[in-house]
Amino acid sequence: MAEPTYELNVAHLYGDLMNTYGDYGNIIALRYYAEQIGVTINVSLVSLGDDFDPEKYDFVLFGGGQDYEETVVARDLKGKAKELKTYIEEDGPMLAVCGGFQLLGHYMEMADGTRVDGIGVMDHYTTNMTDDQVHTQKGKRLTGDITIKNNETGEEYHGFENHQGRTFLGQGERALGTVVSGQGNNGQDCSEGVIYNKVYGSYFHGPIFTRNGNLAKRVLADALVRKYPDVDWTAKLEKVPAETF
């Protein structure tokens, strides 16, 4: 009796504008995973003008860019927001890196003030600076190496920041992490990241994947759990050491 075959689908959204930072460096760190186990990880550019089917995709990879780029992604963004809605409700996995991550939620202010509204299919939202910062930080990024702990979890992950806006979670979000040492979402709560279902968004450079591979496996495991419920993934995962890249 043949051996079953396991794949997952992959859309890396606006991958050929949202990639500034090396995004894709996730894709090749969850393939790495994926190919130890025996699963083979198909990719897809879903980009300007295209459609999201939300039944199609097992994980989708939202990265960062230059302001201009984030402009437009966001006009052709809202031809998507009603499928990316559903996929993300019913528990998609998603990693949405910097500009990605702001996009999702209601909007995002650019590093000249200029108000960009974003999906809202997350409760969070990014400013350019906090009212606080306006005659003492004006202009500052939140740039430099960061550490953060899960709270559920308790793994650290490391990686790099260099963002201008100030997120702020909202309801039914929580934290990737909280700041051990670094800025995080904003340089006020600590908080880095979000976690919303199975979306997972950072600020995280470099890119987080290839040097965390235990948040790469959990990731991983939630795509497969999703699509094949009858084999136990995270007994594979355990026997697959994390890797820094």
Given for the second form:
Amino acid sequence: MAEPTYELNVAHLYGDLMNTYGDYGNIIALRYYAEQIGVTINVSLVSLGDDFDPEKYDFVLFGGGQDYEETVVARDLKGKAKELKTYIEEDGPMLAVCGGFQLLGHYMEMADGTRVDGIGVMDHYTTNMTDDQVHTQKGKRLTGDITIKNNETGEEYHGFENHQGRTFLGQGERALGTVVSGQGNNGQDCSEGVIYNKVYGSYFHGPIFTRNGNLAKRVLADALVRKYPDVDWTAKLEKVPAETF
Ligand code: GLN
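Can you give me the structure for the form predicted in complex with glutamine (GLN), which would complement the form predicted alone we have just seen?
After this comes the whole thing, all chains and molecules, with the earlier chain placed first.
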């Protein structure tokens, strides 16, 4: 009998516009672990004017971008909001980094103070620097190395953050981790990132999966269990060491 074949279909949402600091590396990392357990990763770019079919994908990466790219993406994203909500509410696994994380919420305020609508499929929002800081971003961005701890799993994650937006979590959302060192979502409440259903959001570049193999494996397991529930993925993944940098 032929060996069963397993594959995951990945949507790289606006990968041609939102790919700050090589966020695509998250998919490379996912593939690195997937291949070791015999799983193929197929990647499709889903960008401006493309349909997003929630039934087609097993994992979505929505990377970070600068304010200008975010405004372009925000306009197009409205046309995909319903399908993305369906995907998220049906426990579709996703990683949303920085700008991508911001646009899933209600709104984000750019460095010049302009408010850009998100699609509100999650309850967070992102404010600007305080008034006296607008137009002088110097020293006001939340930039540098960051370490957080996820209190549910005890795992620590390491990365690099560079954002002016201050994100505040809302209903049904919990932080990806508590800030150990660095700034996090807003520099005030010690939260970093988000977990909502199977969506993981974060300000970490680096990329987060490359530097934190334990998180990459966790999300890979989410995607595999959802698609192939009869296979013991935990046992398979246990044999694969998680790389950390
Ligand atoms: N433009 C956003 C900010 O600075 C997002 C930046 C990013 O994605 N790196 O807040």
